[in-house]
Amino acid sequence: MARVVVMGGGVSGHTAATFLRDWLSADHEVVVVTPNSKWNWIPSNIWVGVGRMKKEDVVFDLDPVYKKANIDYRQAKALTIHPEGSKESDTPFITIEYTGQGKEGEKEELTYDYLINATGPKLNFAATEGLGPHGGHTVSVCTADHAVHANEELHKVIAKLKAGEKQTLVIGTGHGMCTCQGAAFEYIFNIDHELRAAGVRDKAEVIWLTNESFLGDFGMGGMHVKRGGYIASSKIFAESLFAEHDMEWILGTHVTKVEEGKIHYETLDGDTDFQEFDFAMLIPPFGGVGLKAYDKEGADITDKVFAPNGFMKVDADYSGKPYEEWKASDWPRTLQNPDYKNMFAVGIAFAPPHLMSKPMKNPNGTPINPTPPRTGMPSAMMGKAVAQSIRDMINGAKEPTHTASMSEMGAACVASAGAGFFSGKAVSMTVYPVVPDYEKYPGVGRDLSYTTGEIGLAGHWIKHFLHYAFMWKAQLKPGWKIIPE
């Protein structure tokens, strides 16, 4: 009998756990450790954040789903990993601390044969003074509860606009090393849509504040799309879209502090400036959740298992070579830890070998560049591939049998630009590969036959359908396995 422990119940962890339980015989255990009692379809939080959906539309209780699937669910947070076991036993284990199930605060050792780190990110609001909804001055859509609060604050602003007061809304990134520009992109266009629907857009100034060096970078170094015999960059696409919606943009910023009504930032030129606001949603930087690792003797080996940012090392090239020598092959394929072969990391939990965007620093030495996105479709594909490998290793395979490299996979993204059955629209994009490969595709880094993009009402219908499809899939309802990742 083997026990597989999955740390994290988000998109990648939930995917891995549910497929493992479906594939493995009842002799084997699948355990999910997550501090959350509910599962959240995070891409739809932006609709909660403008009042188009309620929190209940984007979450569900995990306990009944895992009971139905015969998955051992522990509502707890992982604290430490002991991949060599202890002085008393060679069996590897993790320590956990319960956050629910009537065991709040209790700690426990949980042994494993295979471990999947799918813990996702720590929302590091503390990296920027005054950032975030908890004691800060900005809102967030990173969680369902954050999105509920964001919607409440947004509608206060809309009420003021209706009363004739001018308002400035700033959306974007709250640190020079942020990722998830896509979520902020969706939110700013949904806000624009709601302001127009309320008849107050002319009284509002809407500003995009970002660590990108150019519009349309999205943490992927941008992309090129071939349409009508022409090749257009995402920079041209994004600039046109922002200009058409009468939005201003401030590029290459590292937010240093947020005060009430004022955002302070450095620029790539090394200058400092500020932007006043009445409403601001700034994505925080992501970090590892703070797991520690110890060897058999109890010595701290956190630096061996995790990168400095707190994400787990896997089969990637972490040599730190210069930008000019970066290759797509630097990226991991099996997501297996190089030192402990029964440990894997998926989704945001694995440490990228380097950026996808060109690394940049200002004259003050401050890095200002997007960090790589690892969410959504690629995250789920990683979870499934690792689950397949572990299944096969339990059944006798010596090495991982499946791969999910972001430098070898394509991804589809539907980015909402406003909700409405007849008035909504979304940007529908495909990209292949996710990590640009300039050796294989000189100049553009991607296969233009499979890298596409367009905006329209049909995209909104697709986005709306996908919301219900993935909520259905995650709840393991009939036919869930045939819905693609």
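Basically, rigid core = biggest C-alpha set you can superpose within 1.5 Å across the two forms. The shown structure was predicted, so the numbers you read here are calculated from the model rather than taken from an experiment. Only residues modelled in both forms are compared. Positions refer to the first chain, counted from 1. Compared with the form predicted together with the partner chain:
- In sequence order, the one region between the two forms where at least three consecutive C-alphas each move 2 angstroms or more after rigid core superposition is 227-229.
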Given for the second form:
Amino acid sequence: MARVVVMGGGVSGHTAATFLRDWLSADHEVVVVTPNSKWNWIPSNIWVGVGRMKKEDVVFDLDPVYKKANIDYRQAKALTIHPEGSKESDTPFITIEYTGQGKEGEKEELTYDYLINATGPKLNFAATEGLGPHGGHTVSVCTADHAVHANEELHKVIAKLKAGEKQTLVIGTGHGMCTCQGAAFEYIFNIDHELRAAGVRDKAEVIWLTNESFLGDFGMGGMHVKRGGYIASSKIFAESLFAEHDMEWILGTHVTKVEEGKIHYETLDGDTDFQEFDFAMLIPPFGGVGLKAYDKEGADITDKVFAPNGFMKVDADYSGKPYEEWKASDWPRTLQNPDYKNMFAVGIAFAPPHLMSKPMKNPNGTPINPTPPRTGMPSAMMGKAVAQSIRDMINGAKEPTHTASMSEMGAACVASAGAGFFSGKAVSMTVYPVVPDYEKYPGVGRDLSYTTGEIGLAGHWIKHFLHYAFMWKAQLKPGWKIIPE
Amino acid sequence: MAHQHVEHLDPYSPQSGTMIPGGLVKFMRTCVLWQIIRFLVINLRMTKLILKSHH
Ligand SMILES: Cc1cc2nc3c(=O)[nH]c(=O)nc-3n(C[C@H](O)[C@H](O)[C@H](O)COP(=O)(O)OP(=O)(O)OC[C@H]3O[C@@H](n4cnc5c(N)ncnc54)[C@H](O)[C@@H]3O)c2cc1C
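Next up, can you give the form predicted together with the partner chain of this protein, since the form predicted alone came first?
Then the entire complex follows, led off by the chain already shown.
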């Protein structure tokens, strides 16, 4: 009998746990440790943030789903990992602290045969003074509750605009090392759409403030697509879209501090400046969730198991080589920890070997560059591949049998640019591979027959359909396994 | 003759240094018949990509 413990029941962990439970016989255990009682389809938080959906539309209770699937669900957060066991026992274990199920605050040890770290990001608002909805001056759409609050604030702004007051709305990134520009991109275009629908767009100044060095970088060094007989950069399309919608952009920024109505920032040129605002949604930088690791003797081995940013080390090249020497093969394939072979990290929780965008610093030495995005499709594919490997290892395989390298897989992403069955729009993108491979695809780093992008109503229909499809899949409703990741 | 799609641009601003879609492009983005075709094309593209990614 084997016990697989999955830390984190988000996109990647839920995928891994549900497939493992389906594939493993009943004498094996699948345990999910996750602090929330509800699962959240995070991409649809954007629509909660503009009032097009309610929180209830984008979440569901995990307990009945895991009960039905026979998954042992612990509403708790993982605190520490002991991959060598303790002085008393060689069996590896984690410690957890309950956040629900009537055991709030109780701590427990949980042994495992295989461990999947799928704990996603820590939303590190504290990295920038005054950032975020918890005591700061900006809103967020990163969780469903944040999005509910963002919508309330947005509607106050819309009311002021309707009363004839001018308002400045700033959307983008709240630190030089942020990722997830895609979410901010969706939010700014959804806001624009709502302001136009309310007939108040002319009273509002809408500004994109970003750590990207060029528009359309998105943390993946941009992308090129074939269009109108040209091979054109995402920079051109992104600039076109912002200009068409009468939005200004401020590039290459590291936000240093947010005060009431004022965002202070440094730029790639080394200048400092500020931007006034009435409403701001700035994505926080992401880090690991702060798990600690200890060896058999109880000595702290967190540095051995985790990279300095708190993400877990896997089979990637962490030698820290310069940009010119980066290769697609630096990216992990099996997502197995190099020291502890029964431990894996998937989704946002694994440590990338380096950025995807070119690293940049300003003359003051401040790094200002997007960190690599790990979007939904690659995250779920990693979860599934690791589940397949663990299933096979439980059944006798010596090594992981499946791979999910971001430099060997593509990603499909639909970025909403406004909701509405006849008036909505979204950018439908496919990128192959996610990590640019300049050896295989010199010049642009990607296969142009699989790297595409277009904006239109069809994208909105797809995004809307995907919302229902993924909520259906995650609740393990009939046919869930045939819905692709 | 004034052109409505570019009236909001400030000369010499970064916004004026890029391409702005004209009426036809904008119309086609929400033209239901054309978008039904695009819906099928995009789904096909995404299926192709998913098949290439799951090896
Ligand atoms: C606003 C927004 C919009 C987005 N839109 C898109 C989109 O349109 N398309 C797309 O592809 N991607 C999108 N993404 C990205 C997508 O949400 C992520 O790629 C995906 O959620 C990553 O999956 P994950 O499993 O790594 O992390 P998550 O889904 O964040 O899951 C992590 C889980 O771990 C839990 N956890 C945290 N700490 C602990 C702990 N100590 N112990 C145990 N569990 C813990 C968390 O509660 C959470 O349930 C968006 C992201 C945001 C923020």
